[in-house]
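Given as structure tokens, the chain that follows is alone and in the form predicted alone.
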Amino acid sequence: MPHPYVLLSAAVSLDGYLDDTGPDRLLLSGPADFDRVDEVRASVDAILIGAGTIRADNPRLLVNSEARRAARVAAGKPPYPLKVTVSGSGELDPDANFWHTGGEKVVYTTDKGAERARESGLAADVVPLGPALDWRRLLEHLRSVYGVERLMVEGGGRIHTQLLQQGLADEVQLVLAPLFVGDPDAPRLFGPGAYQSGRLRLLETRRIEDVVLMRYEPTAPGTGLTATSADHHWLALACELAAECPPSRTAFSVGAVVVAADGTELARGHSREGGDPVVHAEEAALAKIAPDDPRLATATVYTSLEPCTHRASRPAPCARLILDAGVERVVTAWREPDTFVAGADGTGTLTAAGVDVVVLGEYEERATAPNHHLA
């Protein structure tokens, strides 16, 4: 995975607003959805807000739960999240509150306001992007350098459309108050231009008190679908699993995974895993799951290989596990070759039945690598 799962969350009036222009912040949501904004910020490693936003609101960005910052220090994670910035110009006010609380502050910029934002004395590390911010830089820097998996865009609404335009979003946590501020000077969630993103596709809707939460995972233009960065993280570890295979010159050695829709693995499983000879890695994975858990209707299944459509080992190929499990959507590495069975379309079947596939044939090599003794 190139870069973290990003994922930009925000809070908007009926018709579309960030805040009105009066002095004081402008309260949206209410108690119950700050404290899911307060689950989603303990369940990342990094909160990135822009210079404006800061300069504006005055965030301390904290997760306010004790319970929740014992959790992540349980887990091996420092109490709160890497706070994150974005500033072209450098300039930055070294005593807002965004220095002076939680943990870990990096401020990302241009060469020329790397030198302003030093000078400033801030109390975070300070990484200059070159001439131009770059956000596909920036997020690689994030992940390479402070192993960021999971970030979570808080704001504002230039940074929102910025990655939104460049096709850098994986998931879109909108919640929709009931009421109007018809400003037209107010700050705006998605400003105009050309979009990467495609038609959304919807993930959840949930009222909370009078708002909604919705979630939407961008799509790519015209199919409906595309490969996040969250793929690639877990159709690579579907790679690896598959190379964990007890060897064998009858069967594909396979790896697969179930993910839910907020990035909660699910289960895990492997060709042959546990010593039995014949079960398929979709199969050992899907039946570590509860065959009623709400999660699987939402659910990713990755496989380094195409799930199979005939067996004669058991009587319900891959595929139609998958199907029955209600899972809509699949990401796999390898078509499947006739190796063992002529004219398998385990994409064909899925498809045909609804499901999403996608297929990352980049991950190929690595999918295969575990079976080159049955070329």
Ligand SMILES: NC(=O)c1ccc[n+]([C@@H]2O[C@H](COP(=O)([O-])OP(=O)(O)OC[C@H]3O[C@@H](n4cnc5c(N)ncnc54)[C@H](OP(=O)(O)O)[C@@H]3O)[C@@H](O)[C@H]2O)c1
Contents of the next structure:
Amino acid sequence: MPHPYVLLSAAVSLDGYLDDTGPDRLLLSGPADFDRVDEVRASVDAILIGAGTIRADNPRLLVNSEARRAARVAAGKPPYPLKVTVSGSGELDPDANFWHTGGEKVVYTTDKGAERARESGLAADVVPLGPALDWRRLLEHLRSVYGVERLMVEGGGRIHTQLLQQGLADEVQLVLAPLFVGDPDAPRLFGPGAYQSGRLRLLETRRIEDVVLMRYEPTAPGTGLTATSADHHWLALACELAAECPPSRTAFSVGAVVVAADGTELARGHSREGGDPVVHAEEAALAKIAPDDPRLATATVYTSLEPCTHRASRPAPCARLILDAGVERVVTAWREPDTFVAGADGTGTLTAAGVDVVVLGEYEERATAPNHHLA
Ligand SMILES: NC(=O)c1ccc[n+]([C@@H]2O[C@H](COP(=O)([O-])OP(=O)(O)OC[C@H]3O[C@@H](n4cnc5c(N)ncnc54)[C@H](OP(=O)(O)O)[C@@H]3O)[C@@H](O)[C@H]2O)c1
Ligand SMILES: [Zn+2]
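Moving on from the form predicted alone, kindly provide the form predicted together with this ligand as a structure.
In what comes next, the whole complex appears, and the chain from above leads the way.
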């Protein structure tokens, strides 16, 4: 089931706090950054915050710019994004601003919480997700029932922490404010636990008055047969590399990237690179990694075309090289056609040897584009 694109947005102090412990919300950034947040809100289908943030800050979560609301309406969207909150207890104040401003509202909660939330007569849809809150179900529901394709998450810390730890965030937009909170009882942005986000990739830094916006993308590939947002990123890169191959009438143009479990790129390659007229993409990439590199066992090979199983030009086909390297996961865009080898089945060979192979067919067009002259 598809999920929306999940964008986490937060501002923190230099010592990593989201707020202080005072009764009023701590202002971490200034007008220019609030306007940037307004722009991001206008670009999404829904905004989510935790029940803790409703209690602490009583926010409205509006798109303040009239021009941005008008642009949404002109694009056939409602003027304000859907407002979403998450509560286990269902204890929500029906007088909070959240329910009385902006777009439509929905509360995701537990079966128990739903009873309570309904009793208090909230002006919102109340959706129970079972005995405990299940983030995957929540995201699937938002996509399938409310048509949410882009979700902005505005905190608090408990929400951000869970989404990153469960590998469900696609982007983090973090604003660092030049002040200290210094109170250990204040809420932190990210709590303890096991994060599935790998070493995040820095997409952008931007100075906004005296704060800095950092945009990150989590990178760690998930395990098994489920594709993560990182898989999409790396496979798209492999397809881009395929376009860099010197053209050939007798061989495919393929790109490959080898990525460690923590999201570090170990090597990349493409067909016929470096003046070698017969080298394959996966072969070229793997040759750049020491065979005893301990990261290979948990790495993923991304390749625009599935690894080959027969080749005349070299003794070992790429499926063999991958097995010899000890790599246990491959993500590819395109199953090999019968152009040069009848019945090629790299995916079958690898799967039979215990490798997880994920085929993301939506990238097939990008993978085949540099090979159209062979058809
Ligand atoms: N600087 C910023 O960018 C920013 C942004 C937002 C918030 N904040 C600050 O963050 C603070 C609030 O953060 P917070 O961590 O306390 O609250 P929060 O993350 O907003 O909300 C936590 C609440 O969400 C519900 N919840 C979350 N995960 C759940 C799960 N797995 N199962 C069931 N319920 C779940 C629970 O509601 P119930 O209690 O109803 O069960 C929980 O108490 C405030 O001080 C606010 O000012 C700062
Ligand atoms: Zn090959």
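Positions refer to the first chain, counted from 1. For clarity, a rigid core is taken as the largest C-alpha set superposing within 1.5 Å between two forms. Everything quoted here is computed from the prediction, not taken from an experiment.
Chemist: Do you see a C-alpha shift of 2 Å or more at residue 323 between these two forms, with the core held fixed?
Modeler: Comparing forms between these two forms, the residue 323 CA shifts at least 2 Å.
Chemist: Given a core-based superposition, decide whether the C-alpha of residue 293 shifts by 2 Å or more between these two forms.
Modeler: Moves: yes, 2 Å or greater.
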